[in-house]
Each structure stands twice: as C-alpha cells, then as structure tokens.
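Next up: just one chain, as structure tokens, the form predicted alone.
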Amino acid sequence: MTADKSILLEVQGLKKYFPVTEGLVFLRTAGYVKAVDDIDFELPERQTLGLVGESGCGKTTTARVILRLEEPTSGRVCFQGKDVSRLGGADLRRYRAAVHAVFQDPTSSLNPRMRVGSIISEPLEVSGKIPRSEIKDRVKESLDFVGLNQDSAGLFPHEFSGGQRQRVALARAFALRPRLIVLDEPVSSLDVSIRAQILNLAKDMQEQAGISFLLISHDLATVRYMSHRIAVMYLGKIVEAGARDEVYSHPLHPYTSALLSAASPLRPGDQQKEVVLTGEVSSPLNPPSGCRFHPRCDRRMKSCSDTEPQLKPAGADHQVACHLY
C-alpha cells in the first residue's frame, strides 16, 4: 500500500467475476464473467482520473465495487488507506459520507415521489454530520451552487428538464462535501448544449472544495477537458494509464490509438494515421490467451497470443501493457 498521504483512492489487483451457472433443478457454475481483471490505479486529492474504453470493457463495475455496491472477488480498494471491503459500523458511515456518485440518467437515480429539497436532505439527515437545524441552509447552499434557485426545493424531478436533473444529482452529492465523487457517464444522456455547462460545473466544484473525481465516459473529448490522468480498459483489463496530455498526444497501445482516431475524424492534411479495428470484442466469459486485444491488433506478433502482457512504465509519467514496447 502507497504511504502517499496525496493519495485518496488506491485500487490494487482488483477482480471481480461473476458466475455462469446451468441447470434447472441442481445449478452449477460453469464458468466466470471476468468483469474485472487485476487493474490498479491510483488516484490522487483533488484530481480527475478518466477510466475509458468501449462498452462492457469492466469501467462501470469497477465503480460499482468502490461505492461497495459490489463486493470484490480478490483485491483491494484502499479510500485514505484504508480497505473499504472492511470498513463497518462508524467508519463505513464515514465513507458513504465521503464517496458519492451521480448516474448516467438523472430521471432514473431521483426519487420520482420526492421533492427535490428532500431528496437533497436525505443525505445529510441520514449522515448525521450536520445538525437538523442547517440542513434547510444546506440545501439552499446546495442547490444555489449548481445554479438552481431556492424555489427548487419544492418542485419534483419530473418538473425539470435533462440538464436542470443532473444539477439536483450533483447538488446532492455535493452537499456532504464529499471528498470523492464518481461520475458514471454524466453527461451522455444530455443535449451537447447542456454538456459544457455541467462539466464546468463539476471542475467548480473540484476547484473549490477540492472534491477527486473518477470520471467514467467513452466520450474522448469529456475525458480530455476533465481528466488529469487517464486509464484506459479494455476487457477487464488496463492496457495504457498515464497524464492526460502524454496519453492523448503519444498513445502506445493500439487500442488507445483506434479510440483516439474514431474520436477525432481525419481532415484533409492530417498526418494521423486512420485506425480501423475488425472483429468484435471477445467474451468477457472467455478471454483469448495472452493479449485481450490481439485478435483485434494490425500489429500483433505472435507473443501477443501465447504471454500476457504487463502494465510496465514507458515514459516519466505513462504506462502500456503491450508487447510492442
């Protein structure tokens, strides 16, 4: 474990697999879902890390198993150095207070029969770290943060629109004063319009109460305006980690390049080479040996299908787990 007292969030060999099981009368396992498959990662106080990669890459799971919605099937989440898989009672009452989240659908994570001030409040009554008597102030404070007016309070969701529901989300995380908050792609239900305004929302929000966050999103260009470091899945698995601008400016592996080209179209006079991936992403049920990525890879060699690569450092400040390098 770090000694780093900078270092919020650890995230050492963590797995997590779901079984398959058959049977109708006697079931049995006949095999695991590697969701999750020995990623580490550090996040520091007061940073974004963007965790990307496309759909059913692990990104979403992995998140689930830090806010302790699932437990881990080997491997350690440590929050200020400590095993959260372990906490109880107080403490992990303290952590619920100081790990929130905000979903990618506002509609469906607010309570429909809930007015939006109660919603809010919820948190903090049930923490009790706030005396009942400033909780109404709070959520003034709260929602007056996030640009809603004090009026709010007494609407529900359904009076609201899109990007006006994203604001209560984070208006409810922020009003613990978290020290990390985990956004599982906040912005991907809303109109490009409204985006901007909740991003820059949530970068206030980190600048002035020094709130960490992980930004989970397969969209390049939220990461990129987001993100200090970013980590890169691909089934289960990290495959290049690094600062944001090293990533972007000189990705290694060849997944992170295809990612890259899909998300910035080529212009005339471009000197970007145009990556094309075939195939489909394999089975999560049953990985192929060595590399994840090589029946997908233009560049693998044939170690690419017998050895596994290993996340190893690349660069002063960039890591890739490929055999190329």
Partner chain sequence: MALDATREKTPVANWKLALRGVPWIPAFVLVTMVLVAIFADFIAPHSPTETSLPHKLQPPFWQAGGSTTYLLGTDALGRDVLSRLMFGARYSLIVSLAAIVVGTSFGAALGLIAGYCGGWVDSLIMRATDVMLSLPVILLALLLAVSLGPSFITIIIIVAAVLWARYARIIRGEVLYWKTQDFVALARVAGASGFRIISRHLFPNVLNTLLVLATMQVGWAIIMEGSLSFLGAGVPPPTPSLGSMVSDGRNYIASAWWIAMFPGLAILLIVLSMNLFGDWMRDAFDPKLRQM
Second form
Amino acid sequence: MTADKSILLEVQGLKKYFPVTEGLVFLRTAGYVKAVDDIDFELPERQTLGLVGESGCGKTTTARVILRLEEPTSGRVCFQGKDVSRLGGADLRRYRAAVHAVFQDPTSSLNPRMRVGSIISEPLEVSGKIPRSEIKDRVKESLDFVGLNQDSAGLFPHEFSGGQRQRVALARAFALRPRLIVLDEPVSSLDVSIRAQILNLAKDMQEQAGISFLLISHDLATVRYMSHRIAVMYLGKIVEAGARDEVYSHPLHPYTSALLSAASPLRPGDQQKEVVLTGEVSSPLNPPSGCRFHPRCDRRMKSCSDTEPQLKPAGADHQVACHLY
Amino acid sequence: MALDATREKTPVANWKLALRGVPWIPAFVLVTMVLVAIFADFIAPHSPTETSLPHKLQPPFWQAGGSTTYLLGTDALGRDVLSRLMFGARYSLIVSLAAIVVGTSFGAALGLIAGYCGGWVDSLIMRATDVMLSLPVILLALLLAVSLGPSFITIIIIVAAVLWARYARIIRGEVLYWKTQDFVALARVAGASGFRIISRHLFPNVLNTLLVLATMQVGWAIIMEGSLSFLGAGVPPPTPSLGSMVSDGRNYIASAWWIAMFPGLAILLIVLSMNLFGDWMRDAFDPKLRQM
Amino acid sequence: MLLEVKDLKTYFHTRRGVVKAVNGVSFTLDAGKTLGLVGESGSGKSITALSLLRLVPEPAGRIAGGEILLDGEDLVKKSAREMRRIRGAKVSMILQDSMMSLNPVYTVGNQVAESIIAHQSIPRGEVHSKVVEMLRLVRIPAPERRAKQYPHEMSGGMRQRVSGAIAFSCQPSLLICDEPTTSLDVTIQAQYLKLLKDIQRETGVAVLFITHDLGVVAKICDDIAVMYAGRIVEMAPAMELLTRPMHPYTEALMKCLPSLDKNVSRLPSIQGAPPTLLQMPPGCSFWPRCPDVRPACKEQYPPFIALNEHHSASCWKLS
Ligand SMILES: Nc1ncnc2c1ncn2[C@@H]1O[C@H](COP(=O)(O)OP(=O)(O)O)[C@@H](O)[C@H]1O
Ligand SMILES: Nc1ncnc2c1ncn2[C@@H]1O[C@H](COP(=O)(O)OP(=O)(O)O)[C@@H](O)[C@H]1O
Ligand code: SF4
Ligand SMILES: [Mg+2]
Ligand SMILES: [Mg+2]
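Having seen the form predicted alone, please provide the structure of the form predicted together with the partner chain.
And the full complex, kicking off with our chain again.
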C-alpha cells in the first residue's frame, strides 16, 4: 500500500485532445485525437511508476503534459500538491529544477553543436541554484556517476555510441538531483547488451538520490524490472493499474493478459497456448464505443460495446477497468 | 569503460581533415582578389580616378597601339583600366560583403524568431517575406536608390533589403526542423528561456546553412551591385566598382571591348570561385560527410 | 538441404579501412525450416542477408569469399542476369520498414499484381483473383477492398502483411525476413509471427529470420545462430540455445535481459559496447567484454567447437 508514502506527483482526470483540422483555406476542426482521455494516477516519493502500452496509446503525450510541454485539455497534474499548469515565477523555476526527462532517441536529445560538458551543465546554469564556480565540479561528478571519463566533457555527441549518448542524457537529467525524472522509452533505441547498463544506472540514481521515476515503455519486462507500481494504457485510457507484483502475477484485464502472453518468450515444456489478439488497435480519433478494447477482446460480453467500464478496485492495490470484474 | 570516443585525434589530423578537398583554384583566385583589393593603393600603377584625355581609349598592351604603361588599356576618359579594376574590386567586395553581413543578420534573426515563435509572429514575418520576394528586385532597388540618393550606403541597404527575405525563409524552414528535436524540448524542461533556446540551441544548428548561403550569395550581390550601377543607381562616379565599370564600357563595346570585358571577367571569376567555394563549405561543414 | 552457406565473407572498402561486415559465416537451412540470425545492430545480419541475394551495396561492398549454395548451385558465381532470375523465382525478402519497400503512389493491389505478373505466367484475366488470393493468404480482412488502398492508408501491421503477399507471390523456396516485426507492437508482432508460421506450414518455404530480439526468435525459429561482430559465435536448435547457451556472449545476453515472470533486483550487465568493425581486437572479438577471458582469447580467434551433433560455439573456454 502506498498510504504511508507521500505522493510526489498526482494526475487527476487528465485529458489531452489534439484537434484535427480539415480544409485548405478555411481550417475547421473535423474532430479530436483523444490521445489521453481521462486518466488518473499517483506516483509516491522515491518510487517508479511504469506506464506501459503499445505505440500511440498516449504515453508520450502524458509525459509531455507532465513536463509542461503541452497544456492539458482538462484535468490536473499536481506536483507536491500544487497544480503544475498554474505555476509561475519562482514556483515554476523550482518545478523546472525538480523535474527532468530522458527521451527515447539519444541522438535527437543531445544538441549536436554542443559539447557534452555544456549539455550537462545547462540545467545547472539555468536553474541559478548552483554557484558558477561549482558547476564544473557538478558536471564532473555527474559524468563520473554515469561511468564516462572526464575527457568526455570536451567532446561532441556524435563522437559517442548510442549507449554512451544515453549515459550523457542521464547525466544531464541527474546533474541537479531532481525529485522526478520522466524516462520515456529510455532503452528502446539501444542495443540489447547495453540496456541493462542503462537501467542499472537509473536504479543507482534512485537509490542514491531518492529520485522518483515515471518510466514509460512498451516493454513489459523492462517495466517489471524497474517499477514499484504499473499502469497499463490502451487508447488513451488506463485499463489496469496497481502494485507491480499484483499486476504481473494476477493480470486481470484481457489486454494485459494478451500483452503478457505476446511478450513472454517460449520456454521449454511450454505448450504454446498464447493469446494472439485479432484485429488492430483502433484509432484514437474515433475510439470504439463502450470498452475501447472490445473489438479485439476475446472475452467480450454484450455490455462491453455499450457502457464504458470505469477503473475500479479489484483486490489489494489493484484496479481494473473491465466489465468482467 | 573503454571509450572509443576518446580515440586519438591530433590537431594536425583535424586540420588535414578540414582542408581535404579545398578547391585550390577558386581559393587562390579569391585570396588574390582580396589581397589586390586591400593593397590597391600600393600596387595600382595609376590613380583610378585621374583622367588623361590624351591617352583615352588605349587598347591593352598586346594589341596594336597599346603600351605597357597601361597594361589593360584605358577608358574613354583615359583612366587606367587595370588600376580601376583593382580599386573597383575593393569597392565591389566591400559592398557585397557588407550587404551580405547586414542582410544575413537581419534575415537570420527574423527567420529564427518566426520559426521559434510560430503563430501570428510567424505569419506576420512570412507575409513580409512574401511581399519582399514578389516585388521586382530592380524596381525596388531603383525606388530605394531614388529615395535615398545614390551612395555607398544606399547600395548596401538595397542589396541587404533584397537579401534578408531569402535568408529569413530558409532559416525559418531549418528552425522548424530543429525545433522538433528532443533537445529543444529538454531545454524547455530544464527551464531555458526562449532567448537561450534560440541562441544556444537553434542558432548554432542553422549557422552552417547560413554560412553556405552567404558565400553562395556574394557573387549574386556583386552582380546586383553591377546591375544597379549599370542602371545608374550604383556607386556614384568617379569611384570605380566592377559593376559601374561594365556599365561605363557598354557604349564602347564595339570599339573598345576591354573597358567592359575586364571588369566583366573579374565579376565572373569572383562569382564562380565563390560558388565553388560555397559548394565545398557545404560539404566540409557536414559532420557526416567530413567523417568519411 | 536447400541452402548452404560456407565461409561467406563480405567486406566494405571505406576510406578509413576495410570493414569486415561478414567475416566467415557458415550455416545450413533445410526446406520448411526457420533459422534465426540474432545479433546486435551492426553485427552483420543485414549484410549477410544482402549477400545471399547478391545485393551488397557496390562498389564499396564486395563478397570477398565463400560459397552460397542454393539447391547445390553457387550463387557467388552467378552472373548478374542469372541472379535477377533467381531473386524473382527462388528467393524473396521482407524488410523492416514496409513504408520504404512499398511504393507510395500505387495501390497495394497494383504492387502485388506487378509481382505476380513478373514471376508467374498466368493469363491477364486471372491476375486480379490471384491478387485477392495472395492478400487472403496473408490474412488481410476484406482483401477486395484493401487491394484498392494505398500503403499510407494502412497500419504498419497491414503493410507488413502486404510485403508478405508480395514476397510470397513469386512462390519462393527461401524467404529472408530482415527484422520484419521490429517496428510493430507486441500484440501485432505476435499476430505476424503466427501468420508467418501458418504460411510456412502451407507452403513449405524455408525462412531465414533476422532479428535482434531473442523473444521473437524463441517463438518462430527451429535453429538459432548468434552473430557478433561479423561472425556466428554460436549455433544450436532454438530450445537448446535458449536453455543452455554455451558461448559467454549468448550467456551474458540472456542474463542481462529483464525477465517478465520473476522479480530481479539487479540485472547483470555486459560491460562495454560491441566493437566497431574497424577496430577489431586481435583474437576473439568478444574478449574485451568477456567475463571468462583467458590468455588464449587475446591472441587467436577461437575455432568452432561442436558440443554435440547440433550445437556448436566458437570459444576458447569450450576447447
Ligand atoms: N502534436 C500532436 N498532434 C496531433 N496528434 C498527436 C500529437 N501528438 C500525439 N498525437 C497523437 O496522439 C496519440 C498518442 O500519441 P503518443 O502519446 O505519442 O503515444 P505513445 O507515446 O504511447 O506511442 C497518437 O495517435 C498520436 O498520433
Ligand atoms: N555501405 C556500407 N559501407 C561501409 N560499411 C557498411 C556499409 N553497410 C554496412 N556496413 C557495416 O557493416 C556492418 C554490418 O551491418 P549490418 O549487416 O547492416 O548490421 P545489422 O546486423 O544491424 O543488420 C556494420 O558494422 C556497418 O558498419
Ligand atoms: S573465446 Fe574467450 S573471450 Fe571469447 S567468448 Fe570465449 S571466453 Fe570469452
Ligand atoms: Mg512514445
Ligand atoms: Mg540490419
């Protein structure tokens, strides 16, 4: 249970719709891509929340709203109890210093014209929290932490391999010792043999500095390794959430089961009885009525196409949005 | 951990890499031109403005009637073509470089702002460039020349005024691309200001394009100056510029071809060299091509 | 035996030196079977595939040695024209990015038809029904309607099926799949793998399946070959390789993958990164990262050692 932990980040009824326009001269709104459609979750201090789902289900959009790169259509993101979209002045500056991010593509994340030293020191300089004289030491410390040698500070990103670039991105996010780091698919673009290095590094950060992570990934195994709690998204909705062990050992939602089945490798003696979903992910522009998963669900009932299931408690620290429960 | 990133890279190796494939002939032509323009006072055999009617319309030395006193002949007022060429190169280069610096800075700044801000700021700036680009260049130039009066500064303003819109356009396009890169989003997440993002993140990434465009347009600026002089809206006489020399010589093209021909050739050489040089710069600055 | 590759070498001659992208690769593949070629990016998987089709990017790349025996005929010795015929008739390929391999300005029906006309001699009037049949083969719902769509109107999974239909329309005996499911979501990936297996059962095609994803390989392959830095370092039947990896690289690779069904508090990780092929260490290419390194490893490349009839690996530890 998380009741005894203080909540760092709270997302309440968050919606983000992108208007789709039509027409050449007179643009009119033809509809909305409901990228994120009414989600709630909370992230306790010093913990990792894993947000899983297939591409296009709204994970990155959620992250961008939390990072204030997009305005929410409705709903709130509260950080340490304060509504993030209302922050201004000194509060906003404090938020910017407390929340950082690492994205999927390390090449696009690092300015090709900046030396690694300046890349890492940017958050330190901008925050104004660190005296100029200390910035160099902080950069060194960060580089050291991620296992890059000191000469790296003078090099440009293209002189590094993909894994090393992601280390630089982590070093930058870590430099200010933020409270929260949003990790959006941090290892998806890396080679298999490098991934564990980066994941372990993030774990070390959490242990050392008590940082919370919002980990976004489509890979259930990565999420299991990293997270304390997980939330499964499908077409802009959270369909199942709870403590890690709960969700992995008793997946309730048919979508979660299918995901787990599709991802698990075959083991010796395993009769291959995997659930292979039929059909495709529907478009968030025109989500199906009722339960958004019903066109692909192998356990659907009549009510599934009519009423939308709400996220309801189903067991200790476990919630699911499905008419079966 | 072994870093392949710290593989040895001596300064010498870097220089060799940077100089590989320099187009030597254009580089030589340009350096010579610039040196001549700088030291025209010392190397010009005659004054560029002093007339000497007895010696008017003398042909170059290798033609019948020519003399080695006036190596490339004289014009209708008896001024030494070679000396005027040297001083003309000076003015033409100054005009075009100054115009390019002014036009580039102005255009790049507007392009950066338009691309970064988007919205109505972008629309406003882009409509302004539309207007600039659709006005007939020469008409605009003549209007400006008439209202400001022909002078050195006027020419620079005119050429810059025509140039900025192109830069603004192209730079805006580049910015739109770079703006979608994750490092810009991450800079915002870190709390960087709009000014910081433009100056530290966007500008350095469009600088290449800017430099290459600028070299490519030096030639164009010289031609522009020439056309203006040709129309009488250029550098006021008797100051020589390559363009005004061509324009002066056109009346004598049948009888005294050398007056227009040599400055014309000089323009051609500069433009060609600059373009070849710009091609090389574009490749040399591309980090991917440079690594091969 | 349908395909036998012996000591294949494909080199790239670059300004910075010779890149030995494929450095002595040997394997065999029987009709109706699937061989998985697994390795990290840059290990030479795609170049191996392109070499089989003799489509290595020239002039930088060249097959420097070895034999590719397809039905007993050596493809390395074939002329360009003979190769073109073989590519159409016997071997076809599915690539990762179907957006790149499909032509955006033609309908998918058109593109399947084009491939059918090129590879099968059937009367004009029957082409359309053949197209629909191919689309049905790859389980595209409402094939009549889908045939009229353009690639961009389809999802990634659908496009990848169309690529499959085109590949199968020449009735190949060997199908090379280069990361066909890498850009697909897991649930769509599972669909696609099932589809490939079904078609294989129906047609008896042999599949060379290239991927970096051990999870995928476990689902579809009979045998697995693990590539590292241009060489196959271990080869075994899928189940055996996944349960009893013998090469330190395979072993470490399996250990460093997060597990889906148990909690692990800390993953062991492989130190360092794969070598750039220009700066290959002498000896075993894995030794700078190997936990079991011994003196011999740094001096000479280890021989391929047969552990049993089907399982072999090249590592000094095993000799
Ligand atoms: N700026 C945008 N404008 C319009 N649609 C968008 C925009 N950003 C994302 N979307 C749409 O929102 C949906 C969710 O996208 P995203 O959050 O990136 O998903 P994920 O990260 O889970 O793959 C997608 O259908 C995507 O096309
Ligand atoms: N056109 C090329 N020129 C030089 N080197 C190349 C070229 N194409 C591929 N290579 C090299 O060949 C190696 C193997 O590439 P590839 O087969 O594409 O790897 P992957 O296993 O990821 O498919 C890479 O290390 C790459 O550097
Ligand atoms: S040969 Fe040596 S270095 Fe290579 S994998 Fe085996 S033990 Fe490791
Ligand atoms: Mg995403
Ligand atoms: Mg490849």
